[in-house]
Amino acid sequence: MTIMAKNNFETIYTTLKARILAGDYSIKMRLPIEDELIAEFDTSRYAVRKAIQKLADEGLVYSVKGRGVVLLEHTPQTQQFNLNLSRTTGLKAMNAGRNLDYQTDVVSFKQIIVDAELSEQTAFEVGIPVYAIQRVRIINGTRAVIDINYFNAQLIPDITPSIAKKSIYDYIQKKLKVKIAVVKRMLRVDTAQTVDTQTLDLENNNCIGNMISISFNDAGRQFEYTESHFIPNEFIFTQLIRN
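Chain above, on its own, the form predicted on its own: structure?
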């Protein structure tokens, strides 16, 4: 009996994943309701929920109370990212409680249209407007981090340099009342580029740590792509986002 339940769960998971990646549910942006899946696969509610949980663990879906299981927008780029679900917060809040003198310098702020090259990098669709923002994080007098942000201007409208200097996440959650459902993150080490050598106190470092984040709202829409470049031996991220 246990083996049968396992096979049922694996079959449901494999079938649903294939359909999601093929775009079979993309028009409605959500999975069929549990009762429909139970009837289709002739299985238990437990097996259906276990399959959906595995899809959620892989960053393909997100359960929203009252709206069912929502599909997250996905591209080859977003599927490379590990999924971590925790309390969604910004860099400053992540380091609350530490004795840090923390300042933000907005070095670039503009609205642009996504072209093919930027789409390949960020997974945003070509042709949509985004806020392109660069913010240097000065920690205890050291220019330690540069956030290279892109926000979908249709989903996160009316960002200003003043908001960027304070907290974009506070603005998103408190002012716009946007529910940040999922953040996918990847941590890697990259060769330092011109933007890094010009804005960070790298000294003898020729590489940077790079925390890449892609964020989704509870309708499954991607609204943010951010690269946080940081000095590897001066500042590290010690907590990943969950929600």
The other form holds:
Number of protein chains: 2
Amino acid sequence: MTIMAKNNFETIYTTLKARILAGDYSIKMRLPIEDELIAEFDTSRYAVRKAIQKLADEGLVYSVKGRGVVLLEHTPQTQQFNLNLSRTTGLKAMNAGRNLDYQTDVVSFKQIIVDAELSEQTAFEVGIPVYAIQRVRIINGTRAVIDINYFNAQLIPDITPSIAKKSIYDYIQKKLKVKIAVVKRMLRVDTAQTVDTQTLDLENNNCIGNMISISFNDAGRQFEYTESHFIPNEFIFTQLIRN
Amino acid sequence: MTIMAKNNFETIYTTLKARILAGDYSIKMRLPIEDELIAEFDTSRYAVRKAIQKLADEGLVYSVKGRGVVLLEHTPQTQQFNLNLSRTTGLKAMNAGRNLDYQTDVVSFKQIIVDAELSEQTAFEVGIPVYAIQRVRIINGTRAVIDINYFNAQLIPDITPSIAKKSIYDYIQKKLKVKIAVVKRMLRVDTAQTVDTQTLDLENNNCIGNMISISFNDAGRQFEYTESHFIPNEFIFTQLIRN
DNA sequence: GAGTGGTCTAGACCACGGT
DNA sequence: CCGTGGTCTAGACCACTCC
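Let me have the form predicted together with the DNA next, following on from the form predicted on its own.
The next block holds the full complex; its first chain is the one shown before.
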């Protein structure tokens, strides 16, 4: 064997993932045992186990105590279950890969103070100032999504309509250097309300998908509450559940 | 301090979680640093870090290198974002907590051989035998969900209409001793088809939520493909995204 | 009983954040 | 610069699977 650069868990993970996808382990449907991987990569158990953990997080393998690390069956059809496992940006990024034309209309832009009702909805404290923004996302000429954003104006200051027209997420991360640490989401199917039927190209459908997101910075503060109402038949969410 | 039983990471996790939810760390919005936790629980870094990792998996805390472990803000409103983070059983369990009356109608029960078209849909190999089952879930008198199941009959043998009427998941786990290792899901909003409008209590809605699940046993084999079509306004899914 | 992953200990050094 | 979590090493013992 030639001289090999030090293997950290990231390179072990990358190497194993490439091999799995290339089918190198498809006959036994098992990864080599930990001791073999330790020897091959000239590393410690820590690094090997961390790499395997990352593969398991992606739904590629499953560890069984006393047996080994099993590969999960995958076919061309089931590949799509592995995509999109996590994207913090809005629905915009959800169709990355397809070559789509995007356009944004800012239909409403206000700075308001949170009252009791809005606090109940958004979990923002009563009395704080927020930006309330509504934008329509037009994808290939179809009015596909309406984003209803509320940003805590103390944590995300100085948003302008021009920024809203481009990308608020770019502004938050690149300009304000705010780190988007965690996003929690709920997904529902709702009967379309007036705002939806007036704004979206629903055709004959009278329901919408509703993705409700709350986002936290790396100080643990919730800086955003957003509802994204989207038309049927166009968007997919994926979820992985492990036991 | 009194004699303390050996602390494993599970007890550390449980203790910290209880304290977080009780607000014990709400003033600083930080967990104690690792060394303090090691001293308090008389344990190793491994156990402390594993406990913190589990808290982070649930969306309670977020670790920042060089700073510490930050608590994420939580209010009564945002509590529901933390529930349901993983349930392998069908939609049935999704409303646990509410006291609901459940009833199941088996509307179709067949054993068939996978053809090219069904293989394309389910990712099962052409030629293998599967159980094809359709069941309606009636919740408090409302026909709320239609489950369209395909089970690999070689991996899940001897299903009967009587089992389908009760609980196939109970049969799989308790009777067959098959371990449900991983479930991969896709969520969509679809325009209602004939089967949906004829079967579900959609009222004036003409769309459905569609939860598509593929499930794997602990040998890595896909034993199930299921579509659960559900009525609007009644079901919620949650998702956690970390950076 | 042999093989395997899960838990745990006791260290070490590194990378990042804040002062 | 100091304090902090992230990575890594080298061991040990335990719990489970399978023969």
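Just so we're on the same page, rigid core means the largest C-alpha set that superposes within 1.5 Å between forms. Numbering follows the first chain given and starts at 1. In this text, all values refer to a predicted model and were calculated from it rather than measured experimentally.
- With the core held fixed between these two forms, E58 has its Cα displaced by at least 2 Å.
- Core-superposed comparison between these two forms: the C-alpha position of K17 differs by no less than 2 Å.
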